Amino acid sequence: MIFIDACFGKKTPYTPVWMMRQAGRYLPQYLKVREKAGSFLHLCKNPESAAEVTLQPVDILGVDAAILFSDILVVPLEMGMDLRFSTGEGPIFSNPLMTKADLDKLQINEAAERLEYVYKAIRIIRSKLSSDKALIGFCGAPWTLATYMIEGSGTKTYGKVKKLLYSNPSFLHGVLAKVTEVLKLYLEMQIKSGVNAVQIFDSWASALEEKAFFEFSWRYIQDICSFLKSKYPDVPIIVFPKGISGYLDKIEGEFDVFGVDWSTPIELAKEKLGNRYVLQGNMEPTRLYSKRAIDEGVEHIVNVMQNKRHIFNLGHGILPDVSVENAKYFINSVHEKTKI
């Protein structure tokens, strides 16, 4: 598989490409999946309707990988949690984390187990995925699925999870512990069931300073990589720390690929990162909005990286109303202007 190659630091006769969301809202065909399933939860918890959207975007614009599609929240719910997403608010956990009774409620073996929708719909999408395709796994760190877990939602202040860092940080270190184990299960059963790549998303790393970045995130997503590593070394494994441009320097640990947000330029990702790990990333998502833009973008990032050691990638998501037409051009334009 190419993508697998590139994750390796292989020689590939292009540069790979894929979205990150790319299986979502952009697309008319995952909308009628959506609103047949009744709800965004029902999708992810229904095998052939989530493996139905993982395989839309290759289908439709000939990425190189697939990334299954679920939610990162779906393993604080399988914990305990009770989870619901309601409409312009996002995801809410109507019992959000306050006390050690509520971390001792925490469940970690029986919550991998219940995530088994998650691993029949890998297999269904690996049974029907080209297998020149890559498909990716993924989870939340540690780090953002506590943040989630103790706000009750999403923040813009961090307020609740914060205040609990600095005083009383060993409740936070238990939360992120139990949290840290499942996702180790989570993953390895995501491998078991076929898929050949995972990333790590840490969305909200960029809500901490340097110190607690490094002790309340980063250390604990370095446990899952160890723990994978030391047993499948030949699946990579991707991580992506959003926003942490300022502490490259000291980023090391056994993983392959590093995601590379936009607001990250790529040069100060290849100057600091690019010989030791394979760089993924990072067009400025609104791009895919103009083919002028798209075309300044990828030509940029290809005069940076030279075809080696990347992964090309938006460096967020892709957004919902951006058009079809659009992205297919930004996947064509990659393999065309980076075909060796």
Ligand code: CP3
Given for the second form:
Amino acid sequence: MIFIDACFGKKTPYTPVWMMRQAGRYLPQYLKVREKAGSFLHLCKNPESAAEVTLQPVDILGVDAAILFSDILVVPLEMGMDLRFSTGEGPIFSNPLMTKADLDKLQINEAAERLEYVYKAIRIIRSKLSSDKALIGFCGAPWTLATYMIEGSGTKTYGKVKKLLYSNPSFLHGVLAKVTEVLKLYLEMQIKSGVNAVQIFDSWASALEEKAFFEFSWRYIQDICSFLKSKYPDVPIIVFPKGISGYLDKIEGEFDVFGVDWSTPIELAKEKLGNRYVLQGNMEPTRLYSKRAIDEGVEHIVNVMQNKRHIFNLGHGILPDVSVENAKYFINSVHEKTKI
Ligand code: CP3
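So that was the form predicted alone. Now I'd like the form predicted together with ligand CP3, please.
Entire complex below, previous chain first.
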């Protein structure tokens, strides 16, 4: 698989490309399946439908890897939290974590077992996906999940979780450690079910100053990476801590690919990490609104990376109002411009 070779820094005939959130609302075919499923969460819990939308971008756009269709928040859901997705507001937990008693109620082994619908979707996808295309599994980083679990929703200030960080760090560490245990089991089960690589999304990494990032986020990501690498060295691990360009010098660990977000200059990521890790990213997602902007964005990244130790992607998820035509144009132009 070209994608897996690229994850390990091997030479490939072109630079593989996929897009974060590539299965989603910009595709009319996705909207149809979601409507039939009834809701986003029903779609996540129905393995046949989840498999169908996972495969759509491979067929429609020709990306080099499929990413499992699910959500990072199914993990806290199956640990015992009450989750809903409300239109316009995003995800909401009606019973955010506040006390040690709330935390003690959350389950570990049972949660990993209840996520069977994800493992089933993976088995279906892998049986239908062409053998030269990779399937990427994923989870949210413990810090990002803990933030949602404590805030109860998305947040601009991170007021509740940061209050805990300073006033009761041991409680926060307790939450992070418990989530980390579930994530190890969850990713291991994803690998056993057939994913070829895994990505850990740390969307809220940018909320933390340097010392706090390493103490409350990176260390738990690395705990997961070490666990997986000791058992599955052939499965590449991609990390995506968003918005931490100031701390790149100190990034080190048992992973293979570093996901560069769009606000980090790709030159800087290459200078700080490019010799040690393969880089993934990082075209600014709104460039997809214009073909000229796509051309410029792709050319710039190709010029910097020179088709070496690189996987093409956006620097965050594709937006729902991007045209399918422009998404296809992006994928094709990466393949064209990186062909040896
Ligand atoms: O990348 C993919 O195509 C795979 C599927 C995937 C989804 N969410 C599907 C989804 C992945 C990898 C995620 C990860 C995810 N989910 C993250 C980390 C990546 C990031 O974007 O920073 C986060 C923070 C979440 C939490 C989440 N899920 C939010 C904030 C929202 C609502 C915002 C929005 O875009 O509407 C979701 C819902 C969600 N997850 C949708 C999809 C396709 C939209 C649901 C719909 O169909 O209406």
